[in-house]
Amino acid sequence: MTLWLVIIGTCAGCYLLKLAGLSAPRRLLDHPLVRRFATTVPVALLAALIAVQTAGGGQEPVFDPARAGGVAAAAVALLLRAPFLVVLIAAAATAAGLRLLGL
């Protein structure tokens, strides 16, 4: 039941910030600092997403060489230029294989 409210509550503050741009003000563009936040969020809150799950996302931090691997494929994938669909098929290719070989 909890879990359905924080659902739809995600569901109603996602819509909202959408809407909330498309409607403000544009001068709150200008600010400098608004700016700088809302462009540079996004980078901090994924690469801690990344950090995070690749140890596994619970309070222990764990190697998961599986894991590890099919995110560090991932970053090669990408430092080579790869179309994003070859990215996410390498991630899950090498951590299943890696699963399958007993890491």
Partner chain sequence: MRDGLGLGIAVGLSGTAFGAAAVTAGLSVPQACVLSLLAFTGASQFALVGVIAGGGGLAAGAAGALLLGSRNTLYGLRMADLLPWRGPRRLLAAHGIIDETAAGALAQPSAAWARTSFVTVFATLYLTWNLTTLVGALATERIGDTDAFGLDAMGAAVFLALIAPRLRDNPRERLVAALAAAIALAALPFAPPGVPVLLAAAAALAVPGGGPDGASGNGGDAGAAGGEVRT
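Alternative state: the form predicted on its own, after the form predicted in complex with the partner chain:
We keep it simple here and write out only the one chain, dropping partners and molecules.
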């Protein structure tokens, strides 16, 4: 029961956050500081998620060659301006190949 209360509370919080974003006045959204914040925060959050998923292993950082190889392959694909699906496939195939090799 507690889990469902947490899920429902999280859903309501997400909905209210989205509603607050849609209800914000236009002059607030056009402020240069808010625009800069809105363009840089998603990049920082995605970079943090990638770092945590690449080096995270419970309570302490762990170096996993397969994960690092997948991230490196994705970075190379991005530098080559590959489509997003190709980036994902390159990262997954590299990580799977390295795991298959026992790394």
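Here the rigid core means the biggest group of C-alpha atoms that line up within 1.5 Å when the two forms are laid on top of each other. Numbering follows the first chain given and starts at 1. Keep in mind that this is a model prediction, so the values were computed, not measured.
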Any chance the CA of A82 moves 2 angstroms or more between these two forms, core superposed? no
Once the core is superposed between these two forms, does L16 show a C-alpha displacement of at least 2 Å? yes
